[in-house]
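Only one chain is shown below, in structure tokens, and it's the form predicted on its own.
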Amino acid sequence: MTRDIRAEETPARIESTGFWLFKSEPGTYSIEDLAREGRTLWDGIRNYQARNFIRDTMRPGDRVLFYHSNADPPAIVGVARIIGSPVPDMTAFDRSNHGYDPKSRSENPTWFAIEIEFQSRLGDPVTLESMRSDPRFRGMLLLAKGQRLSIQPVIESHFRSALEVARHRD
């Protein structure tokens, strides 16, 4: 049995769903670049409750909703797989990267990333916009007012639903 995750949910109280939404800029890093790379760590992320995802919550497997943000539409256009365990993030021991974290240590790491695996492209992005209109939606925290976790949780009817609408759409 599924149920709805609330916003105001925190990462100790969320069991793995097996099913996550990841935001990128495309102008930063597209479904066209994970296509084209195969796979990629997930790195950069800073913020704490998505770093709690990835270090305590993903597991190898766990299915991918890749999402346009900052895109005309905001849209999701594919799908990746979680292939890795979680591993330090590096980005952040790296001075000349914006990710530096001078607090981090390699000894006990702050951040963490995690690999994933392109699977597809949707035939169709599932806008923004077509989400918050369509009742299969409801209750998802990508749609939640004021929701900017660039990573987070999703329930597996919002991961079959939104395969359904990029399928159906002619």
Given for the second form:
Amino acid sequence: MTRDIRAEETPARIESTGFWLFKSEPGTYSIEDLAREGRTLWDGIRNYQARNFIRDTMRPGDRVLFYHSNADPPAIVGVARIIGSPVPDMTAFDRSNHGYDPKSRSENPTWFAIEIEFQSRLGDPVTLESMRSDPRFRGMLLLAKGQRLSIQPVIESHFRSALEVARHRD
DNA sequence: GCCAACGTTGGC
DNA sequence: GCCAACGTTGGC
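Please give the other form, namely the form predicted in complex with the DNA, since only the form predicted on its own has been shown so far.
Now the full complex is given, and it begins with the chain already shown.
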């Protein structure tokens, strides 16, 4: 009845399987801001679906495509990674904050934040337009009509394709 | 600046 | 629980 558990030992480094796309308006927080600061707490999220991704799904090491929305042109402009674990979003407790939410209590927070760390800027942004015309990005949530989720799961092939496109252009 | 699409709120 | 009104997102 003994089992050889050595075959199941966890590798020294656990491979991350998570890939995401974070939208940000460059006038509010740009990839340049993240590059300069190195890391930032991604707070202010007030959408339940995005909240669930932060609170329940993200893992340290997950990789993030950083997307400039409401930009000219709208494009993926960099890569980041998730670090740390979800934490209560303190801005929801702050009456003076635009994201103040009286129904979020410190003993049972409604909203959560997570820290991300800068990895790289893309030499060439991967524009929304170029993704629409490239079959490698078919099915990407970002391209779906009417979708406006600011934190989206991304499949690995779409993540890789974004890096390929950015690399091949420079 | 326009406006379609979407999420949330609140009266009933 | 319905749904109209409202606010927001984000491409164009």
